[in-house]
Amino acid sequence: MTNKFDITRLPETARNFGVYIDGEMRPALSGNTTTRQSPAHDIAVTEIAKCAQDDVDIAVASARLAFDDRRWSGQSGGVRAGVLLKTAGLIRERLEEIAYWETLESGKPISQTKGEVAGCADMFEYASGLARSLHGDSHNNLGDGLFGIVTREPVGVVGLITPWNFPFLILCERVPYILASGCTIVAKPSEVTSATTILLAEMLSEAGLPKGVMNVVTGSGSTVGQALCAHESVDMISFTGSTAVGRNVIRASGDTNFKKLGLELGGKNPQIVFADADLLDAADGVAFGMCFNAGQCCVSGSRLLVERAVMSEFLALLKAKLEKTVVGDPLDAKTQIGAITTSAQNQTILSYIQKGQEEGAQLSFGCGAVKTDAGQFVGPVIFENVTPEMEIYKDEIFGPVLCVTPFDDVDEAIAMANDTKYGLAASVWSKDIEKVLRVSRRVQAGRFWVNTTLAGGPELPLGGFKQSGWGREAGKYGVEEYTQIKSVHIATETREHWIP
């Protein structure tokens, strides 16, 4: 039966969430909790368990036992697929509930969260097919005396650390693929957006996932995340967050058991607009790319590189689009830009807007903070005359702030696009297919969009070049990421003895 939620009304009291370990909800051992305030409404919406090292130890032990006794890894791909398919159905049934709590904790618009949750169900459906099709290889070319088999085996216990900007989406870009491979999980969501991760754990159990295969611990990154990264019984860490914190994950993992790592980190992503593009389409795409999720998006198009010949015309079209964006209450279906998720991030964005002006960039659109009765909101901002030495050009601001720089030819556009330590995503707008192919081949980015932006589906992999991370999520590569390869050599003839 579908769970109906009134997604237009605020909750009367904060909803309590415990941790999820070994198939059940329980409080943290200390009994401590933290209360999450809605960044859009300034009221308490959830109460989350505050875990410590001992909670992590119990969760990891549960996942370790569940992996080692093969209650999941020993099941057929068909059994795993059945659980993933049923979970997809449960996500669709509870779509409005999931979207509601995601919006309250994160501040993102309800129309956006509903779309993201629907896409998450697609992830589980796609991964169910991969659970059945995951396979290795064979080698019948080793001579009559030897036969070779290459198998893919689950890596083991995966520590999954997810951020606050896309709590459910990023979770679901990983969990179904991890489970399809046969691994077990200890998930650590951001302490400010934990609710939907626990809801997913409940749905997986309802769908038939064995106890201990999916566990959730909540709390701070410095305590719970660090404990997970350093734990000797965790075989792999999947981390999504900033490049700076990613370095800490590498250090913590390397200091113990040399865990396998999957890292999706920061980005300073270019949107390249050529004079031969459909400029109106491009203006809409650039506006979407910079404003989606209030710019709190690792693949946000935060740098605009525009051909000088059409720069004035294009910026006029872009500003006309941005003037129509709706900033406000994320529970209003018409809202396009919701609240900034944390006070710290709100302050960071505003400080970069101030810094850009101090560096000499021209603030040509917007002003920053939007005054409202409650919450913290930032409207779209455009900086022109931005040069490569400026911090706003180089740093990931993580807000709806666009830095504009002109170029004169294709080679200059490519050089400028690659002039960053990051390599997560890029977009190009042009009607010239030869130009598009040339740019797409030479720009260093793990995801590349042509005449669109922030598009995709569960079939295509996610990940970055350079300091934007290691490994790939989603697609068939997302299952393979959580496996190890084993070579098996089988003698097929009587052995010729080495010692007579």
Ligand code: NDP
Contents of the next structure:
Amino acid sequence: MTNKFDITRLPETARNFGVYIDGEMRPALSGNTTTRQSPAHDIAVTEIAKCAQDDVDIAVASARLAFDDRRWSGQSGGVRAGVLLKTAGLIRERLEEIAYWETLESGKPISQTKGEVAGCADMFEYASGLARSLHGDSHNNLGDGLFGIVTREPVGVVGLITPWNFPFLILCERVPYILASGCTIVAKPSEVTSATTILLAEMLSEAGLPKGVMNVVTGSGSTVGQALCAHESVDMISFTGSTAVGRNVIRASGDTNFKKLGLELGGKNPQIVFADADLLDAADGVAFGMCFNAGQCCVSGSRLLVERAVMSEFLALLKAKLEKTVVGDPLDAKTQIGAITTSAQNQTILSYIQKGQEEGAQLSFGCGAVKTDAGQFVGPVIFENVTPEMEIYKDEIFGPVLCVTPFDDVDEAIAMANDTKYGLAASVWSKDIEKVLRVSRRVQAGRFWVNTTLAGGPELPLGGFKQSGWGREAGKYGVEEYTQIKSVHIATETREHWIP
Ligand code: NDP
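Please show me the structure of the same protein in the form predicted in complex with the ligand, now that we have looked at it in the form predicted on its own.
Everything in the complex follows now, all chains and molecules, and the chain you saw is the first one.
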């Protein structure tokens, strides 16, 4: 079904979404729902089913049966690729509809959501090729008596827990890869941004995905997410969110069936600007890195490490850029910084802005909350004189707040970049290739950008070092992550008897 939407107007009534289990949309067993208000407009936009343990049990049973009877994993890579490619086409057809509901629930600018949804279609197209090319190894060098084959097999039922900052993008950085591997899924989006996950389940069915392979349960993390993590019939959890809940997920796995885990957690990502960089390019990149998605981004470039000799010049260029950012109604095509997705996150950002001042950092740009007729918005903020013992230097703020610290040489820049419990991403700005290579080798981060930031494509894996997570999503690694390896040993000559 393709709906035509005027993406510049608010909906007249909240759109109702059920859960998606065994190939059909249905209400939660209790019939309970929650209403989601647009964080930018303060009106009800969606009504979402509120699931409990019994809904999770049914969804997991559906995914378990669909995996065990091999209706998906038993298909050829070619058949799986066909479904993924068709889904990519449906995502492109329904791009505006998906972007509209994503913007209404999350508060992110419509121009951004449209770009993200197009990127998601690309992800499905890329993963379809991986469905066909996934393979193992053979070992023909074990002597004449033995031949070895290493096969990759799908892990099984994957519980997929996704956050509210990139509801559709993060989903699509995982779903096509999981499906390419042959696994089945029970997805649990954040309760505040569930709509587009249900839309994806619908599109997958339309594209020919067998019933029970993609299921979606909605509701709170502490009930539904926790139930998935503790479920004995779930073989793997892919979790994206806070490091604190990531620890819970690890505990739940250890307390039950030792589920395999993929974790993508927080970041406090450095942007390192050397004096020899093109400072105007770097200023634009740093502005984008800190403000993209209102800073609610795990790879946000939230720490600026800048060579002392150019600090004033660079900050002047950066502030001139930030003066021009457009904050406001996310349905307006010109908006660059939309609403803060949840009131809890809004409070968190504002309290860090307060804390930074109390800790003695200098608030040198912006003030925080932006006054509007409705919704919750935060404009860009710069803190200078930020020192390593401050909480704003260490903690992930998840808002458009930049902490600035100067350095004097390459070694100091590297040490400061690594002075964090996280290791998700880093960017470096310099024209000196040798310096760039030295830095890229020594900075501990899963993603590293040179003279750009937040760039990427479905070919390149995502994930973190240190407390930013375990495993990788996307790229060929993204499919392999959802497989386990089996070594098959085949005797090619009669085996010498152990007991003569
Ligand atoms: P959470 O880690 O609480 O939420 C992420 C996902 O986990 C959501 O789907 C949530 O569901 C679910 N969840 C919550 N509790 C549990 C649980 N006990 N077991 C299983 N799943 C659970 O993040 P927050 O929404 O609270 O955000 C807090 C901070 O986390 C942010 O300020 C930011 O620093 C960081 N964060 C990092 C993200 C990243 O991309 N790395 C993404 C989001 C947040 P529900 O939302 O329905 O409760």
